[in-house]
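Let's start with one chain on its own, the form predicted on its own, as structure tokens.
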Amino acid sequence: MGMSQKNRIVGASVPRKEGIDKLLGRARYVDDIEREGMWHGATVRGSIPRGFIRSIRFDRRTDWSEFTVVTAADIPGKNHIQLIVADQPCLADGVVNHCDEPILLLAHPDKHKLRQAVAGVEIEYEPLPPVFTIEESERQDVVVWGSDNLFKSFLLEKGDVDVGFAAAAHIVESEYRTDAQEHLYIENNGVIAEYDAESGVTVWGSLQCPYYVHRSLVAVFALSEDKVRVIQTETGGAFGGKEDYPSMIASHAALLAMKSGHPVKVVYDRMEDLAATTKRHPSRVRQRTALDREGKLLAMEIDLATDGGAYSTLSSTVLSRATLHAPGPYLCQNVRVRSRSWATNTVPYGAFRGFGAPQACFAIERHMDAIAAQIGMDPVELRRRNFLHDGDTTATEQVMREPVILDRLLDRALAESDFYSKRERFARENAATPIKRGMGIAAFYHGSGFTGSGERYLNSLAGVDVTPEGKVRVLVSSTEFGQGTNTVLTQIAAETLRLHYEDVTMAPPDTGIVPNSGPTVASRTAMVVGRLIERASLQLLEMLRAKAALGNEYSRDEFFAACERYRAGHGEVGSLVRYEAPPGIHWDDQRYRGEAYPAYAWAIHVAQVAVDTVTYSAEVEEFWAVQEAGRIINPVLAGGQVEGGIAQAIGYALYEKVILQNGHMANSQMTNYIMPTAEDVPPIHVFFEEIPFRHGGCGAKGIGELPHDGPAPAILNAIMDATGVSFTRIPLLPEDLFAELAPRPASVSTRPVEETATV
């Protein structure tokens, strides 16, 4: 018979589908793959932040007849990368807008000769004045994009903010800044491309979104969709950094393959990957908040700006999510958020885990502690008085129809961390020691899935089929890059079909095989795509019951026997379904109002920190994370997502500084771009509260991005608790702590001695 209830798969920590191959070294990453006759490719990049290209000269000591050289003139289709706005050229054509812009491409059968060849290309420029900061871009003294440097702007309004401020007992305002952050995935960007005049372009690559790459290649090569095939290889980490950029490197490798007549592999080294690929958007958020005498929010006015870099890439959607998360998980009847993303002459900024929410959450959660300090209230109590609850409306006037249990999460976080007793003890002990300890908290949410009407626009298609060998295959373009896609989606299919986990596999992530189920981004995989797999599995069961005599109760053998009967009479056994929005989800793009997300995941984070006032270093000593993210499909993977997100966010808060010199990343090595190691990551205690979301895959919501949103403000709130100083910018490095905490030398008078005695 079918599996018993106690042997269910969803909710169990089953082994990762790809785990054994990785453990035994059988997994093949892109640089493990060789193709017959393969050449290697390299990129010649710009060296100034902005200017005209006046000439390109080739060193006469190099035999260039051995090399394939590709310029913008060799592009058969459109010279742009196909994203939201197609403003980023595939190869610079006459002008460069950031230091590492690709200008031409080289290929050679010996990859060791390429470095010398790249150095042998000399490019002469006519420099133009660059723009490097949000403030410079805002002034518009120099316009570097469009007519006003503005990639995108949003205005979110609820109620009457002016009335709220007029009634205020307290008004608190401050400014918060976050810097860029590098993804630092383990495996650098890499692709292999082949070109054939008859069959078109085939690309294998380390990437997140096969159909994004497919779309760009169709445009660059002016080919029909069936002449482009994109296959994801095993991918060693991504975090959003392989959402948009693989479209660029894939186009480059394919252009070299077309012109050389050989398969071409392009794999970046770490320095090139750090310097030339997208980063997290830097931000500046100005918060102005009105409260009544009891500490209830009356009005919130928020001005949010991001640095988008040289091209728009995904800046508009990052800005949208930042805008929607800017007011935090709080009820306020009067809200105004103005947000803008500005062009500068740095490497384009793009997708990164959290996608704008970490910047917005840092500002509001640091601001809540600043408010509490100014009005003399416990920061925990301030949050509790203003939490959203069931039936309340967000800043977009979305009614909270799903349960909101922030109070329960807060109570558990306070209890698990022993928050109050530790805070009191540290306050007593700090006076007698140079090590100052403190406790900090952050409350936050993360919208699951694409914002607003995004999922309707994607119109995702996914399904399952049954192979003649007796395996169910999950058919999606969702990719595995360490987060557990292969495992979670097969768990959902196995659970729904009442089969064993081992009976379900993943189809290869290949656009020639799988339908477009949308990109692997936005915390949508388990919730949105998982729900498609659940529906497709149910549809398959209905089909087998109607046409292959499958009973309501069946064993594994009876299921596959029914599949064979269906195959004999009707052909291939499979089921595809399209996305259907949950009922009551309506978004007005023009008014920026309505159901911004079908569901939200919620969390409370608590950080315990120690600040050494001798070395001026800050350390996170312990961390607690309590979250509600719907049904937890695989507890080990879910816990790993939370722990990994917190570790990455500790780097965002305290270590990872992108240093730009003339627009170029100067510290593009792991010796000088400092990330937290295992020694820098504290014990992390992860707790889940489960409220299944009825429109998510087996009840799931999104979880991957949520844990990056809260740690940075929790850590800086703890540092404020420890030191009494409110820091408003991350990363917070030792030199920043020194500037505020170091004793000031006594002032020395320079007046003559006789004047000092004058009364």
Contents of the next structure:
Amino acid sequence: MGMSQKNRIVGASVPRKEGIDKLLGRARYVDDIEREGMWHGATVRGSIPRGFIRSIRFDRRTDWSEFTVVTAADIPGKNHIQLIVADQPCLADGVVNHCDEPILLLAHPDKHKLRQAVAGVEIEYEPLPPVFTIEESERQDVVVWGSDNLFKSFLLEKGDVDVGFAAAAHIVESEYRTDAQEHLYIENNGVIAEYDAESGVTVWGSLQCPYYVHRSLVAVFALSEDKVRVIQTETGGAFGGKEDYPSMIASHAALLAMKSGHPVKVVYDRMEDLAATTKRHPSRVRQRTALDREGKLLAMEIDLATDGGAYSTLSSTVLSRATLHAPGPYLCQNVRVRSRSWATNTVPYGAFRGFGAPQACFAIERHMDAIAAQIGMDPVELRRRNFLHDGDTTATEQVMREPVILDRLLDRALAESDFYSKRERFARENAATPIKRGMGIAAFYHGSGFTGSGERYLNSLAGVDVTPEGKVRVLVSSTEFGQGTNTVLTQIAAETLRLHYEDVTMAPPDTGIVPNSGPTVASRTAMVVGRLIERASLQLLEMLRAKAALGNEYSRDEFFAACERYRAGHGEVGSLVRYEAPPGIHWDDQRYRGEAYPAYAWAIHVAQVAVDTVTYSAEVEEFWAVQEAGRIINPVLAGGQVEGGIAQAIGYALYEKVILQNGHMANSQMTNYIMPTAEDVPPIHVFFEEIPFRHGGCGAKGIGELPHDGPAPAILNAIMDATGVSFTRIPLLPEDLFAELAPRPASVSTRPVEETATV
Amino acid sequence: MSADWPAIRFIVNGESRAVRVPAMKRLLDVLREDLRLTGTKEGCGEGECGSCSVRMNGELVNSCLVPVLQAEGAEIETVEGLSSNGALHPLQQAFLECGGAQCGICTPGMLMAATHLLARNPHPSLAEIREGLAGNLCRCTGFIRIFESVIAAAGSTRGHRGPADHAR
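Follow the form predicted on its own with the form predicted together with the partner chain, if you could.
Up next: the whole complex, starting with the chain shown before.
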């Protein structure tokens, strides 16, 4: 019924649920909150990439009796941050594996005294040889993690690639690289913690996944689950950067609270946040592809490696998604993807919007244009000849049972962007101008929800209840951090219950109140959790019909009257449901085969770029995004997700470079880590084709990550169209363009000509 | 202790205020800590992100770069002063309807920058909007719906109206 033509609220751009509070400046972010008797905390970090800690000394200028000092010895439970593998310490104990590893914690009533105190702790090390790159790590001369530096590897095989290569008319190979990217949410990481011997640990913080933090605190404090409570405060952006890191900072604040006997706030400044928290995994992808005479794919051999940093965090699942997105949206009978994630002595890389897919998508979509150039075919036509269609099987042998409309999306993208006539015009005009323009395209999918069996393991629980004051509440641990969780989930409940949008509100994101609906990640909220809210709402209606005489047709007043009748006779009015996998979804973890994702969102991106061959700057002049992501619950919010994702990915392609020195981020400031501004973002044209997905919340699939996957290859493809040079690495900065495009001196000498200074 | 500092007086959102704090304390911290006006946010602490934007004597400033000493006698406007009697300011209403705010952390500063822009130029072109907001970073929206919000609040602008026309 949620998908009937009667939709009134789903599909409408109702205003953001918490929008007014944000616009009035009264939304409470963690740093806006004070607790009675609150102290402030700070972190003493390492300064070498790898080594033993030999001594810790405290200077004599500081009156240390005013401070609370916490070391690894103060941890009552396990000294690790609970995630997939328990390898990352909460506080370094005798050894450090990256430059910014937390070693010691300080708390003081006056936050202005902390900076000097942090500088007053002197740590002596016995250095060990570090490893900084994928190549150094895979050589295994120096082993810095486990027995072989290898966090995880996958082998994905379909058919027999050797057969495909033997029959090839063309074989094209190339290597692609992507560097790290920083989330740069505008609100830095921060938490407040309280400790009480009776009630345990309570944490308020800027975070995505309250139950991840909960699980980690249970382990660090060796407490029972009911003695840990995690409350999300208004969160100023996350993008994956507040998926796992909050478990670290929350543990730190809570340890200081326990030892000091005061509530403790730990809020990072920008430099600390940039230097010490996770980033997008750097990658290296080698593509080797066999094609027949007509440009049909015969075999794809892909070797994919990521740099995981010093601890495993989420590297295995990021690698899994990268592996599953590596072959692109194409039909090929013979595919082999080998993927590995390697340890290095840098800050651990973690979750970031797209979660491995942007790296994989960059490689395959850049490679498609490299293939097209080598075999002399239009890159659009090459893609069209190889697109997946309904009924085809992917590299994991997943049969495409839902409609696949790549051709339709492509046709629309070509028409909206006037692709061919612009490309021809630019080719004509470029010869006569130093500004070289070009058009580029990318085709891609993004799997919605957790990979493989992930959603079954999560086993999410979510629901709705009705308060005596006459409000329906959505009960989820899925959090709002700008992407629209509050709005979309209340829209789905209001639609399904046939109430007004204003009748439905979110229960507080507090583990003491809401059930575990899983982490707020993986483009799963609208599709997976939204479906749970739809089912819970339907179940509530059935209950009210069976036990409180709610009619089939009812007014808003009749609904709430029925709720009160139910309350009088049976107690609390609420309904909880647990995740059920859509039928026909099977995943074989051992053979890495089956339904990798319950649904895919699809997109075509088109970029128009201008490369200035005087200044060597590349600019995106206009951008088109056509996508199918199921039913669009809220067009304004969905459009905002797409535009924001594209802007972030333009930064990934052309602006944002993490400069590492000795494994430490050297440009950890907004002054020198450059993201796109209001003057850099081009006009972005967003178009949705809607095909409701039967098993998604009111027909939704995931939308949040999809837009980050395509822009980088579309932009570099456009730069290739403009300049004729196939660039294979991002970020692509002016100095990189200069290195390739600058006229070479005619003389044999390669030494720069020395000029007399005239200034 | 605080009594040791001479009083620094200024007007915030039309109200006279006096604080006794170190003269070099950042205006941002005075607003947030001493006056509990936490709508103004800190994003970078070095004048890059604009989250702490407020208006001081009619100029747009990054309050993280202003020692409170400089605010002596000044008129300061923050996000808290935009709405009146519970009614949203036209810019706030436009941001709400057009999707100009997502996570909301840049929003107060963005609203102050937009207020400043429209005060000087009631009907800006899109290029002027881009320039006027270039000192305020937003990581969520890609700015497109912020531009639309400003255009909607301005009523009409020269040659640009509505979401279909973002061209520069």
